[in-house]
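One chain follows as structure tokens, the form predicted on its own.
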Amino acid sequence: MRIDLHSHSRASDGTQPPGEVVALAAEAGLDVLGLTDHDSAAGWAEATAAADRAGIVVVPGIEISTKHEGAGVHLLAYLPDPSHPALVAELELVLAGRSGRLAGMLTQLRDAGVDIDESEVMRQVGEAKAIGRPHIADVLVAKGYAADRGGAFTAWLDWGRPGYVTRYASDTRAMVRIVTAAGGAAVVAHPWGRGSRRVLDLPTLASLQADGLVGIEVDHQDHSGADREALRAIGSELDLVTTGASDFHGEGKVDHELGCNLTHPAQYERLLDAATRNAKTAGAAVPAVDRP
């Protein structure tokens, strides 16, 4: 069973409709997606409709973003009911400073000789709820500022360059409590990439882990091999649930291809028991979600 739990959709900041990103995840050979956007459960629907047709299984996520002393560190919820009160009003909290960002960003942009518009901007959006830094690589690349993604963001919009603005994100903390009650699975997405590294030791995953935490997502571009092999061991020593994953974002992300990186299928059997299990407490429906 090939089961890949990160990937995400136009419904943020993919460039695939969710279930296009389905039907792609069908032809790469995967028994199991799970989609998980940025900061909205609003590809959902469309994802779990087209898994259907595609005769594989979607695991409905969000990606969240929360900040843990000062560090940016990225939660994956999985099967959370979408309803929670506390969940809704901490999305709609992160929803909003994504948008309220746009305009300083772009202000610092062209202060920097940038010559870029919110309608522009806009149009990479579309229909998307989280509106992202992607967004506007996209159009950078477009007008010829960066040769990709990965290039805007280190020439223009990573913390200390022109486009960066800082936005609100929930706490790491209440954010896995939040999700715990909402019934769903807590994940932290790729703990030692980028920012989250310096901050997310045993010590405290073992206090994340407290307060709900289920797992920690192991096997990801962003980790070296080293920092698989020790995250493992944390996991082994926690008990915690250690997921892999490619964190798929279409064209927009190059070597994040589809099923790169995979769940073994007893470590997704024990998050849908955590989720059974935190959804159950809860007084949530329990997820008709297909196992091993």
The other form holds:
Amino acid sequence: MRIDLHSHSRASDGTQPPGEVVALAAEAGLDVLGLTDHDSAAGWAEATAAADRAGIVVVPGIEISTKHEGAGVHLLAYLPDPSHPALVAELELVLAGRSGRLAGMLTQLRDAGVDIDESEVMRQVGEAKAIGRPHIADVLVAKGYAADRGGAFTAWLDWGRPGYVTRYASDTRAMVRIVTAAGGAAVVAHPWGRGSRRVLDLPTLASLQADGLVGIEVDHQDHSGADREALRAIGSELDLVTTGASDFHGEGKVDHELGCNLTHPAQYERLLDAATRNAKTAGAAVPAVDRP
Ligand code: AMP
Ligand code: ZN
Ligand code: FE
Ligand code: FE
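The structure above corresponds to the form predicted on its own; please provide the structure of the form predicted together with adenosine monophosphate.
Entire complex below, previous chain first.
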């Protein structure tokens, strides 16, 4: 049973439509794929329909932009009711923050001598609800300002670079509660990747768990072998679900191929149990997802 619980499509900043990501997952020999586009459930329907055709299971999720003590924390929400009012309201704020920063980023880039305009970015964004820096990166690459997405981030888009503008993110703890109340299971994505390492120690994870946090993503390309060992120990001490995933972004991210990290079936089962429990408590429809 091969289970990869974190991936992106063109519904956010991946490079393939949701149905194509699912077909690629089946080709890669996966049995279960989590589709977790940034701040939006827009890809779910297409992915679920494609999963039936491909004979694999799609677990619908959302990777939500949150912040804890000033640091960005990506929160994976599995199987929440996407129409839950508090969830809808917060995601609208996050998406508005993403759209709202674009003009400022382009102004700053223009001041730094980069000639790109909003219509070029919106062509990359296409149908996606979540406008991300990767869309701007793709324009920078197409126009020769960078060799690839990674290079565009390093030169132009990372914090401290000319194109960087901060944006709204939900409070992590508040979002853990909202996801739980929406009948979903909240899992911290790449807890010790980039910005979030300094704020996510064992006591903090324990206190988020008290608000409903179900698990932590352990096997992720942002984590060294030592990180993974330490996070797995924290997971077992706190009895958190531990997951593994590729964080696939298509051609947008090298070394994140589908299935490059996997979730153990027993951990997947616990994740589904938690979502089922939360859905029952919330009075939401219990998610119909096949079991291993
Ligand atoms: P944003 O959502 O606009 O804050 O941009 C963050 C997104 O860009 C995340 O999905 C990351 O996966 C992606 N990202 C961040 N750094 C890089 C990089 N060096 N190369 C490619 N993608 C990146
Ligand atoms: Zn992304
Ligand atoms: Fe992330
Ligand atoms: Fe991601």
